[in-house]
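Encoded as structure tokens, the following chain is the form predicted alone, with no partner shown.
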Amino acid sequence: MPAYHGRMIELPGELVLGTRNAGKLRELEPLLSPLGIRCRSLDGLAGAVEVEETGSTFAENAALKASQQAVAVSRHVLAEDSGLLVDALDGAPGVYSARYSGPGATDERNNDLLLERLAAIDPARGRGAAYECHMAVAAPDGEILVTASGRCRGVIATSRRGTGGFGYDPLFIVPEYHATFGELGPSVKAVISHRARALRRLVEILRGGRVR
């Protein structure tokens, strides 16, 4: 068992993934299942609550939803928060990214606006951007036990690439590949996204007892 902050932590059989994004479920699912963990969504599990993302940062946001869904479900729950950093617009959406465009944002238009923003933009500054993920995992008390966190590096295409994925998956070009998230099987997202490199980043820790 993994030790942490002085304590050992048996992994549960079970995790909460605290979110109803079946898009993150999917990613999430096959990359737990090596450890013997089974997982599943808030969706129809009783005392799930919203939990308001007040934190600055993908790291403070993470730890909120993880402690407060763990203790309102009294489950161990593993949390995320993610988003999109485009270095010409000073890091933004970032945080706000599932909700650039507003109340009743959607994916459609977050991806409008960002295409709308960029143009505005010169285009010398390039379109380079990062996806950026960071976890962390909640005891049913509410204490965070272990945190990860994971980036790829990409470039905002000019125009939408493929019906993959969600989010800014069809503007996220990763160089290496030629290619969008959108166009990119998830068998090649398991193993560059930002999720799934938070996540193995978790599972060491998970596995070895080794903290940041």
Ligand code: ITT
Second form
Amino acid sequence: MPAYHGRMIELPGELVLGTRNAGKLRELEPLLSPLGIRCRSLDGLAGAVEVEETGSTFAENAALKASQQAVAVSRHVLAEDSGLLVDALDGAPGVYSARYSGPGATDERNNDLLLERLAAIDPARGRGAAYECHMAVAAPDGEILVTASGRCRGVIATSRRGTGGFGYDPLFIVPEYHATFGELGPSVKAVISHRARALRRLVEILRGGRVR
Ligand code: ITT
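Since the structure above is the form predicted alone, I would like to see how the form predicted in complex with the named molecule looks, so please show that one next.
Now the complete complex, all chains and molecules, led by this one.
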């Protein structure tokens, strides 16, 4: 079951999206605007900092990013920590998804390393995986007001397919569609992704509605 908690709070007029990842921003903005939630990026925002991801879980890192950035920019901040968990790799790369291939990691190198690691293990272990996303909204004083998470199951392809999305998307097959997120484009991801699911829960909690 996806984790969530939150007390009834007033929806802030504007949320700052506390991420430096352009792929995340491209997905979050169109999910929030139809809900009447204004949002802005960290670009050009006075005081914005680089938050160090020192937590050992997605939830800890999401809270760190939201809380520290909110204090730094004196606004409400929505941040998230997300990643890919591969069953046969015992949940790796997990919280290290962005940094999987070491210093100077890029999506390209991370995908190469993932293919390499999977090629080296017993195929009987399969290629099942999940994306996970944990979100947190912090008030300008740093207090975490609400958290929510979402998951999306998939299978890791044996080679890249498609150029859409970001990160591991060219390798992440969505079984229901027999296609990778790289092939499927933003409209499917906006409905079934870990990020979309986490955000829907978060907004429902913020609005005081029931969480499905
Ligand atoms: P911020 O901390 O600034 O938000 P980041 O890229 O460092 O950006 P994370 O630490 O949460 O963010 O790492 C997320 C990584 O997990 C991301 O770089 C991808 O490698 C992977 N990932 C997460 N969601 C993904 C998605 O929807 N599609 C593809 N890869 C994803």
